[in-house]
Amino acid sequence: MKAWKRLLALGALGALLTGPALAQYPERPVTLVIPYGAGGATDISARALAGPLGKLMPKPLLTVNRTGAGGATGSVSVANADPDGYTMLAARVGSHTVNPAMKATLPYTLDDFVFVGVYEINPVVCAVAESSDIQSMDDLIAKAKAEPGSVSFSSSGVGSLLHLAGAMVLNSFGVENPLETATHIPLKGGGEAATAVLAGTATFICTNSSALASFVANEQLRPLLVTTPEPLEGFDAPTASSLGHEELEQLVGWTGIAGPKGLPDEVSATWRDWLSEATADETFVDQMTKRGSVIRLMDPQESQDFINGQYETFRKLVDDLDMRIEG
């Protein structure tokens, strides 16, 4: 009888010890932090993905915009969160490759995050106004070299992807000292940057395809270059590789899902299953493809390798052109 009681006691103790580990994730709503403002590329992508994700998750998915410091404010809030899967991040090229490459001081590093998967690529498109006499990249580069100071490019601010993209493209095409030869015009956002080209305030812009899709479709902007390996639907422009500049294929925007360092393997696996189904949703794919995005889910290791490779490319460019921001 005593032996039987001991077995019952041990069984009860075992249940207490293993109970929490067997708890089904998620048991409460999950917050997805969007580190940029409403209406931007990150916000559009994350909220579009939240549609099919919300149908798969057993508890509500709460999307929250935490903006500031070029994506750093929202990113650090996730880095500092408990690594339990209840606070996740819609990570972006600006917050996790451009910022680390360009800014000397950041309140986080890439090592502070676990990437579940990059799921969207936004190729970069360089474009001029439809009314411009510049018809090709050859025309643009020839003008920049022949008339230093006559060419300008707009961006969403100093240290943004657009800032880096304009300099990187000019540098790749052999424009020496591109930030001196061409004029950088920083503005408050991507919309203002595109409008500046339309108005003739800036000569060209290099930004995510999703930000230019409507301008190109309405024949307001003329694309000169896309950074995809293959031609991009909706953008009648040569690829960088077809012009002999495969190195520019690294110049892309992207969106992925990340959690804080220490995220449990089972939580990561659950998110990978959700993402696998959500990114195959026809409505989501159609919505994002029309914006010029390429939807393809990378596994965690592929995501990390891609992000690290992009970071190294951008860091070298920043060093070569002395673009680092100290503040």
Partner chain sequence: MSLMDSLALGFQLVFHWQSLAALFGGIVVGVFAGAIPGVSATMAVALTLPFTFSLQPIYGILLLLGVYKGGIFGGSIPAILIKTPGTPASSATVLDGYPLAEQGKAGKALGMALYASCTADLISNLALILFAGWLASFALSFGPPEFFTLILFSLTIIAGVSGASLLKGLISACLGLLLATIGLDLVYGTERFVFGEPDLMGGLNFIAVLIGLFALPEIISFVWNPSDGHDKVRSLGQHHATFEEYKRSFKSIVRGSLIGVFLGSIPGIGAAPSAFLSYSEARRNSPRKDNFGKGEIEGVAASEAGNNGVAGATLIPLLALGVPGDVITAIIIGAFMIHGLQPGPMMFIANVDIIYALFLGLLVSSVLLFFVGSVAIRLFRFIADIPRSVLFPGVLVLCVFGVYAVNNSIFDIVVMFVMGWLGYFMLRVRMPAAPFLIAFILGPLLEDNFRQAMLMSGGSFDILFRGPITWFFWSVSVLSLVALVRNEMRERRSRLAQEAA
Given for the second form:
Amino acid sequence: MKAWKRLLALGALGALLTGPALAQYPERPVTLVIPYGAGGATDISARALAGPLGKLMPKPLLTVNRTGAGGATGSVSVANADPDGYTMLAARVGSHTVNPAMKATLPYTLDDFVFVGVYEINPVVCAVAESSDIQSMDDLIAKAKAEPGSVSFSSSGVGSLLHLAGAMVLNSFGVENPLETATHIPLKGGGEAATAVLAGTATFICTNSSALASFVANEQLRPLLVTTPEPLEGFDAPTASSLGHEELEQLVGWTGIAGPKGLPDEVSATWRDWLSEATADETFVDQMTKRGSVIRLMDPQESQDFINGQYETFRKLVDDLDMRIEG
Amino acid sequence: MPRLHRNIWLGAGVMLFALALVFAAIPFGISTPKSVRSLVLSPILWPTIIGWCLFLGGALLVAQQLIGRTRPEESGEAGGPRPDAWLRLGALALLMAGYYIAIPLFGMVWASALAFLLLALLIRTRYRVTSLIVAFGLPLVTYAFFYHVAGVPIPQGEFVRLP
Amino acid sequence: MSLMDSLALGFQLVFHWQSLAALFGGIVVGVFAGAIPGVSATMAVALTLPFTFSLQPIYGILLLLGVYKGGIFGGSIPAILIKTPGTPASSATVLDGYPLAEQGKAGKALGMALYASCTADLISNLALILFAGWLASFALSFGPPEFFTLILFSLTIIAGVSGASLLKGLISACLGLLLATIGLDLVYGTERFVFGEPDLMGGLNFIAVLIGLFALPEIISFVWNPSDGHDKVRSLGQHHATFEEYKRSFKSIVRGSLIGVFLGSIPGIGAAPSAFLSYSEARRNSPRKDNFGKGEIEGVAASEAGNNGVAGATLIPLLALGVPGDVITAIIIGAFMIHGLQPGPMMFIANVDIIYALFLGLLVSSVLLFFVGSVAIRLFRFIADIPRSVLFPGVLVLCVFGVYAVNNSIFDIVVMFVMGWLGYFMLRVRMPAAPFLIAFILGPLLEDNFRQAMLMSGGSFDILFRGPITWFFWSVSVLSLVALVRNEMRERRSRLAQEAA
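Next block, the form predicted together with the partner chain, ref. the form predicted alone:
Shown next: the complete complex, the earlier chain at its head.
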């Protein structure tokens, strides 16, 4: 089947060279798989991008959610799709750096994908409930060290960015064995994780700023730390580097577009053009900035390096803390 | 041979299933990480409880039937065993399997039309013309709705692609 | 600013033709989308979201709320007519709605579903407006231990939907609990019953299980015995829901609405459990208990009141705390944020006009729902007149499209087919399917909350008895178990007495 398609593509290329551009990519609608549920950060980001992107593309762009297993179900469906550019993925930090670093049984690896561009960065913020007596990172660390087991952090599940972020921040601030000293409480989804801190089920949470923005604005949660190099608007908290922990700047969320391994170079190039135009769209930038994201398009090589760098950092942390999930 | 009541077979079947679950499926299908600290947090605790509940339920069902203290239930399917009915069920199972295989091959629309016609044939519909129209009309309309209105990429086959 | 000022500001925002049109359009879209099997209210809201980006915030949010409310009611239409709940929330409606349709009283069932939906919607909206602040702070006192006890209590409703044999109901529930464990483990992330199949890692799709369990067994039974449907055409008949019936069911409707308000204001439960709880409470309190499950109009009223009662109340945690209670409200929060609004206590100060406009719009929506629903019932009535030998192949095709569309997965179609055969087997051995479904929904919540509570306490069971809320649910659970056993004993005694006579 694939050989047949390749033949067709070759023929199409021939037609392209000789005659009018009849069969240029895309010939039919392109599907963009969102591996997380509706209303989540990935979903909102990808759908917001689909607005200007759809206007640029000669054929419609269909955004579909394929949820399950922390992004693995949707990601594996794209990894196994034909690399013809008609099935693309909105890849996210959870599905493409944290999960591969933590899960031994994941049915895909980073090598199964070709990134055409990372376009959005979400800073990570750590916060506690406003009613808590913890005022700063020092208070939190002191409490964790003084009474092991008294501090807990919530996450949207095992192998999520929140899970890794909680452990990484504690570790970086000198808590040895953070997963023994503090309790990780996994919940179902990022919304529930933030609510758990609000309700006092967990002590603190480290997650994307967009998930916490409204709680902080409403003075329900108190931010303790942001991982951006510069202070973050709307979050009255010190940066990681100002506290002497530059290594935490690696801890950011991101969204990017990826295709299956073997994606033709023409497709990749077409997407790069589309992305650079779509991410310059004013409404899109405005919408995403309002949610606390930074819009910056990386070219394919830069994206790949950025993702590999983050993966290596996470992988080392997972090995050091023995967080790897084998079963 | 005295015919045993259906519930006895059912109860025994449930008990067997529960045993297979507890002693084969759980140890084989669930991995317990080394880092599990206490039994109450172990991933196998909950399925094991369910397994034993099933076993108990099956045992009670058998016991209830043997003691004869059941509530009267409504009578089962009318009439005795009918070979043609079993044949039709077998055909339906095949139809469903074929439907599933046909979706990636012909696309969901044409596979559905085919499945509709075969099912209508199987239940010997008297409305032949209506069936024929609906068999093609319904998948096409549904496709148009899902694909063009809802933006769901309904699988297309290798042969006749729809716009 | 006084209440009157805020109300006046809200009035100015809502009583524009644009906002009424947005609300109306939303309800129409919702009712029709909800009526298509596989297009759940959630999906309808998600599909509408991009259209709201370009609208003014208040119009966009009213549009989404209209879709939400319409979708929850619309789901009851296929549940009654073809035994396929259009949206998970209407699974309880199947229990009595479909038998009524079988008796040629689909018009009655649909009418009652609409009346109950609108009444519950109104009650729920009033609760939101009057008690938002109070209920929201109450909802925040629910941590994993409180959830655990609440769900434990909710599981006692299995007895109410078990039909003739409680034991078979319990076995059915155990099977549901078991199937819900497939997927990744919550605490360790390890695989349970996945057997290396990536499609199983995310667990079984709820809609696929639901449709497979309810709709397909009907088709399989018809194939087993196709003779009965050839000439007997079901029809809507002259049966309409009468005011007398509405009055008789009124208590159940109010009770169901209040259950919906209570469960809706607590994040994380959802509409389906509320409908089942309302149904089983109505059955327990009804003098016509034995008729439940065989086409009792009060059963339809109670289920629909239960699920629509949730719709207004889920906005309580959303507006008062900024906390989404379920997937739908998570999407709606996304819409707020894209417009630069941040739901939560501050919104009551910063954007009070929008809050009051929303309140007023919601009240209007209950009325609009009534009119749109009446028209929709009339349009969908023809489905009841389709001969079964054409209807059933059509249902099969619709189910396949619908189940695929939920998660764009062909694997889900297999899940649906397999569940269909399991459901048919259960039908043949007279094992009720409703307990299976309730257990499938509640089981993971029960286990997850238990384990989260154990993580919090470091393995000590004391945490399950913290505070008055846990004690309250422990005691009502025990009470309802006692009532159940006593009931069973009484029935047995009367049966023995009958046999002796």
